[in-house]
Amino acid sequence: MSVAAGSKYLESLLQGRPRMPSSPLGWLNELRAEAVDRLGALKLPTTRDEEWRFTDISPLANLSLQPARAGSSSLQASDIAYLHLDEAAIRLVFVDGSFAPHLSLLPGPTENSQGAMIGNLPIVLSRQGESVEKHLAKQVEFRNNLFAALNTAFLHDGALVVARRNTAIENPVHLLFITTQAETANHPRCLVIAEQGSAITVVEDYVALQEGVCVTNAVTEIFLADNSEVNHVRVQRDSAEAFHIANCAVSVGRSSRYRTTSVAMGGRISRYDLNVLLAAEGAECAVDGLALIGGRQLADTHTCIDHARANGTSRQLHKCIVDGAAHAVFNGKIVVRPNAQRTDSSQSSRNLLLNPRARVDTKPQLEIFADDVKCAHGATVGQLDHEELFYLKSRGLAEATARNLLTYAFGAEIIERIRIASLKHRLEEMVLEQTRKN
């Protein structure tokens, strides 16, 4: 097939796409198949296109890469012990997109004692098709989104988590993917359903064990039934000299609540998309985010909020930190429809810079077609409080030392918003390194 954006990246993957294998479900194979004929249309996005006026993907447009190679790490368990979370009792490992049994840890295939069905998509399908194909590739559109397609086109392994009727699950479930090889691929995939009355956490995790080039394409979608609760933390610390694009897209149903913190450490170039859409009466919604980045590293983060019914609400703060020649991007839009009155909502972007080359791009909007809201929004960017520094000196702090607490303590808003344990002192220890290094 030719493809339309003529990139070396796109046209030396579709090369090497292997063959997926072929699915007694006959939507499936044919969702993959119109993925495939979409990318014939679609192009790589640019700078010219007011989505990404501000993220150049351009390098990536020059990379020949290959899909990852399944079956190729040779991973134990005790070489990832480091990255378990003391308070999973589910963890589904993914090494560069391909499911790793062995280093995974469920109390059997796919249905556990807590009430939840979590297990490698290929078998939950065999079993549950039908519970699973009228939510997924539903929540993300493909069709006119370049990256999206490619994830589905490549649609096998994948996470799936089902939080059954009116259940509660205790424990947080780890998502972690895992990348070891270099000049390559993956595009991992999750399906979160939290059905009615349940409350879940789901930790979505990306790790880079190679420090080379390699492109990571991940799609996440998110369902929430009525009267149900999800916590969602994303954590991204790929290599330095590695791509990250990912697609998140959440249905939130009546009464029901979705609270995420995302926070993004790695990645030459990182680019998450979150839309939220408060589907029924008295959604809510709380989004947290954080960026982290020096160098010459770009990490953009665009949000939509979608107000669709009445007595709604949303509150967001997205942080950044940005040092050396580093470049962040926030772009975060909340819509309210006019069926979604008595909507209560805000929005706060903060950005810290470290360094006089650091940039900061962001854009609050608001897209208001209701008369009875309450809705607010506000953007500041700026550089370490002079009289906080002194104040610190004064009782007897080194200037660096002096520096790093007020930088680390600005990030560690974030991060505190957390409620696994485990997770956020190990994210604390990377944020308060990382400002050490800056």
Given for the second form:
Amino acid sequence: MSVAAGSKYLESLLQGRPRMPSSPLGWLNELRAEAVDRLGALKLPTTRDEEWRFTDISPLANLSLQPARAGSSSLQASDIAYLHLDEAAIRLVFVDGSFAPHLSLLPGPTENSQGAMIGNLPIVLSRQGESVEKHLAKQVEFRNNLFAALNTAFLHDGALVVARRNTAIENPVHLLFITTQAETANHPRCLVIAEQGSAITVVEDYVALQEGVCVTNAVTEIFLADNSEVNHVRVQRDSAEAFHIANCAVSVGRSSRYRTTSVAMGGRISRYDLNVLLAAEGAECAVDGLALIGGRQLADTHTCIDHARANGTSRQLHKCIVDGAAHAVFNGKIVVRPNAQRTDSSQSSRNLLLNPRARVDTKPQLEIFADDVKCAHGATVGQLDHEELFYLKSRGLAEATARNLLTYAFGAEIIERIRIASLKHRLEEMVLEQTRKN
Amino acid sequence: MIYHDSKVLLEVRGLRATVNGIEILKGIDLTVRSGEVHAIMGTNGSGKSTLAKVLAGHDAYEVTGGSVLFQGSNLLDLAPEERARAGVFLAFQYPIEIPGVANSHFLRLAYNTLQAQRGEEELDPLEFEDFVREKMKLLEMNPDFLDRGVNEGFSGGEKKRNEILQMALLEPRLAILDETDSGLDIDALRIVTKGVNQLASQDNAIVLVTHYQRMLNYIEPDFVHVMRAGRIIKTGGKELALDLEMRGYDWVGVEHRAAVEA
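Please supply the coordinates for the form predicted in complex with the partner chain, as a counterpart to the form predicted on its own shown previously.
Following is the full complex, with the preceding chain placed first.
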């Protein structure tokens, strides 16, 4: 059941394309045109593709969707105040894919000239096109990835975050993507550039304020120059009917450190592809993930950590909590290239099944081409521990309370790694809420 | 302490229980009244820890015969959480570590569950913090233990103190202490037993399950029972524990067999 790119889904999306404003920048128009070109050659993946064997996205092909209408939302700042992060001094809000300046908290001119350059892509491009051109669409493989190509074809608004050379930006930057229109597709885009010696924390936050079917197709690219540090938190709480597809590509420079925590709770079908390239010596990454799903949800996480140079370190912990008849997929590839001697890598996949109908497919994948390396990996699938349940019940806690608490505890190990107190607290509440609901 | 005319809290009659089809308890009789301290002693495998878990309602054990009345009601009809709310408490031999659940959160949940049961006021996190810190002083516990995961990385002695802290918070009618002395150094033993003694009153009862006599130097039992092969084969006063310490357990078995055969 291979579906050609000329399917209803893509046709309906591409029909909307003429409405895209053309950019004054020639290279950007060319980039979009190339992406449209690639769309003609790429096919919607099917379960016969190894990378998609557990995730059947054929329902997507039959959707008749439109690009979201820009500027038609009546959202007020007060409507989304509850989504704000206390610690964030800068917030970029995108509603149905379009930048919403009235909902955003933008940096003052001094901040933008000194430590950081943060704003909506078209605006920054008009002023500082060249520095962005070097990075935009350079890390993500849009030529071989239908969803990344589609996103690039629609490339317009997006979050641009640049941490300037030798600057540590203390407060997290909050990138908030909100959907308000059902039956639409939107294509969030983020580009994060950490210049040499800089440090920054970025929170990518996807929220649905509507209950209907909708497609989010996000692309994020993150570049870490030498001696830099990026903390990247990704939270996906799309609507229960949503398709959430996301590609994130990261390049880590010499002696730089990339840390990420992703939490996926929403979406009927969600797929997150994270590719981290440890591009230079002594690069380091810590990749943590939590998928918390129930009902008939499917959450698929594919990660690839590519050790390209020597003395790299990677550490990964991925957890899935699966209730109802939900299905979680984790595919964690670790590549150690011939040059990447003295790589130190560990990966752990831990899974909790709360229902006999719940399912998880976990697959660690190691491809090691160097001989002097340390690579540890492991996967476990289990249920709530009987003795722990008895212990809690013996103190008077009801069965359901005891189960919730233990489920929560399983997920908390990931959430505790987020260093933003208000976000950590909110996610803890959300996990408790979700486990109660389940 | 034996009080005149005190009420029967626990009445166990002919209790039999199996685990994986193997009979471990083969007819236990035990009566515990308010205010009393009972010690249940015996070698490993005699069934004393099984008795403790059966009373707390662990579902790995199947009760195949006999009855257990707690304050006049059938205890065996109750789920573990209902037994706890009715006033039965088991201090675990091996307290469970639960990383990810803050000890303070767990203690407050348990405390408030019992408060609600008793129709008394529940405490919010701040009020509870003050309350639990007072109780911790009794056990010379560092308040840092509130912020850690439940028993996570606690030493053996710290875990046992945390058990008795729970006992102090929940104020059970019947506390069953399963090998609470195991893994304790002499200082920890002194602190833990001091805590237990302060919690003992005319209105509650304590059943100590122990292999050794040494805890009984600190908590004086009114009755000492010796278990062997799933039965209580001898009951005496506190001097029985001293006899066991000096002479071991074998003679009780010999005496018992002689009595049965006679």
